[in-house]
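Below, in structure tokens: the form predicted on its own, a single chain.
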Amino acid sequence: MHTTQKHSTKQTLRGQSFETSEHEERSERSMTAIVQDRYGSADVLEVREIPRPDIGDHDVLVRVAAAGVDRGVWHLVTGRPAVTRLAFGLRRPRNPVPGLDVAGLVDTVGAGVTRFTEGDVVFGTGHGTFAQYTRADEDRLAGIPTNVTMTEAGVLAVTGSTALQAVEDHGRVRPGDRVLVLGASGGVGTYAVQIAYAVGGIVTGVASSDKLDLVRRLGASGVIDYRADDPLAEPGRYDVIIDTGGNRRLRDLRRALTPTGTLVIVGGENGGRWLGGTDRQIRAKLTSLVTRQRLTTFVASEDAIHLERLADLVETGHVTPVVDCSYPLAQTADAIAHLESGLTRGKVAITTDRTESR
């Protein structure tokens, strides 16, 4: 690991401080971190010092301060469905750390890093984020809005830059499109929600019941309760329809847009141990080559361009995370257990001991 520069013993976002305790100093190397050997349910994350990562040329070691729990990380902790292993381990995690987003202060960079420096605020992707501190790659972070928490920022970048390109990018919301968000709670669909809405488009947002009065409040004009009533029953009444959750099937969701309408797969669920769902992102892309409707799925970006066009929507005003709770970094696994029990609205964070907490 390069040497740590001398930087400020005590930085500031909004009334949240860092500060540097003689613990800490004479534990430069270690650090508390999640950490799992095994796939499985949340039982199988553990709280261990583990020494801190070592950094590259152009990465940057962050001090965390917090991170998003969301469904990506669910599927990795689990290792579900199978498909997911082929990228992050068959047997085992390759990074045993679970985690990516993350906000927080630069502590180290390295040689080769021209973006940042020692002591800037910065949200974004890191390698394994449950943890005190975490490597990342320079080129997919961006400085922290100044108009929220760092617990906010903790949980923008991924769910949120994954929204950000599925309504402009992918889906290509122009004003006065009507557009469609199915699981507009969640972690995608609350920043879809404000995205869609921000960029000119009319939303109808398909939630639980109790969860309506979020999707409102988000800039969605309409709301559908999908345990009462079937959100694809209309034919042709959709320009876009962004779908974040479920595994709806393909003639439903086709029958709902117009002829030349645009669906956006950018997750499944309920879609079978081993393939979870993916199949039907396949099948898309293969109708989509015989119809006039756009049918398109995608793998989301982890890169500065969106993030930073994303906290200019949070500077802006047009975009706020949701957080619906946050939990100290050695309770995890609960987080992640919330986070399947379905109550969620929005996104559940992790906080070190640095900042607020449930």
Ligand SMILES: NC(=O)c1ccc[n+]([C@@H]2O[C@H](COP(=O)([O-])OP(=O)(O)OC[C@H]3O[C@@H](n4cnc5c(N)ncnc54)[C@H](OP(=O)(O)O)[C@@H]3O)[C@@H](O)[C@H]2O)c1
Given for the second form:
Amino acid sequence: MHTTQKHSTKQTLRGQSFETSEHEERSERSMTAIVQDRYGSADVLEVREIPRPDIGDHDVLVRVAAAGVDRGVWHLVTGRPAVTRLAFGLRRPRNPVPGLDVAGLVDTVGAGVTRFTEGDVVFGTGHGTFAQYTRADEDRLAGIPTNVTMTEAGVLAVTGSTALQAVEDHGRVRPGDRVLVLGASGGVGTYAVQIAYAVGGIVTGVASSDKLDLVRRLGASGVIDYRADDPLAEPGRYDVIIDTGGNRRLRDLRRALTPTGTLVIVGGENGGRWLGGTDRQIRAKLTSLVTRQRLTTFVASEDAIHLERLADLVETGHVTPVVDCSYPLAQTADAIAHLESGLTRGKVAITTDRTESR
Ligand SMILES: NC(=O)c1ccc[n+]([C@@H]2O[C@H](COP(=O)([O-])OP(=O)(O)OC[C@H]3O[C@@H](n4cnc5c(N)ncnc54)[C@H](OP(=O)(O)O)[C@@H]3O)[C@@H](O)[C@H]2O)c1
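With the form predicted on its own in hand, show me what the form predicted together with this ligand looks like.
Full complex below, order starting with the chain above.
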């Protein structure tokens, strides 16, 4: 369990400071935010002044220092695959401010909030974090580990929780298990490699050639360039496969598993315009009913229990967020385009003008 850190007007967290400007203190009710009125490519995003969010009894208003960009953000901005609109809004996004990952400072707490007070530094998820302030449920936040920067904390919650659940809850990786991570250089994969290694797995990571060194440094004892070799070529090789990229056929994934092995499908891009690969996930669950292999999938939850477990793994040095680069809030569209370029190693961060290097 983590104790939260208190900060006053100027806070510092491992090499970064977080300061309140006079102008900010004057403009009490407004904030700069990234807003989208419709689905589309990154150019639908506009920088606007809008009212700060109201909070309910169990909410926290967080002053955003950093926010992570992940594939979910891309799905929200574009409204693709179409199935995602069931969650985000059919014709346009219900919440016009994108962004889920956040790290920052507790500005105000609702009357029923018990876990945090003003001045705590927290990470987790908020309702629209590409803004100077965001509303967060108190149960979707945790105290920031002392050994990371605000920027690192800002890219921790969404893909870190996903990896944690894939490896521990669904993959049930045990010491000595041979674990294959498909998409090992990505947002989920960089955490999955570290967590699988931390729990004693013997990890093989799959990525493109120029990212294999990174994957090795994260704890993989074996690496495979998916453009040069087929990572699923050897039958019965793996006890657990964590699948975050490539959308490989179920039958190929199963062949690479032991007869009682576990496949955890996290996701994968380019899985189709309408369903985005969710059909493969449903087929995996159905097939699992009639085989000794466990074939599963899940929708990740960024709840406090997982966030605190993640924070412990970071605090004890088992997990370090991999930040590829960070962009100022006003350049969020460029940050999303960078993620889309396929060049990213680990995570892309958005920082507000309050997150600065000393
Ligand atoms: N189930 C859930 O709740 C949940 C939660 C979060 C994310 N997701 C989904 O999980 C997926 C991964 O997310 P992410 O944030 O990690 O994405 P990401 O950062 O874009 O990473 C994608 C990874 O896939 C690799 N890759 C691309 N093509 C591949 C191929 N043909 N074979 C093997 N690997 C390949 C990439 O390697 P290179 O860059 O080296 O080419 C990269 O490592 C996304 O589809 C996302 O929507 C699901």
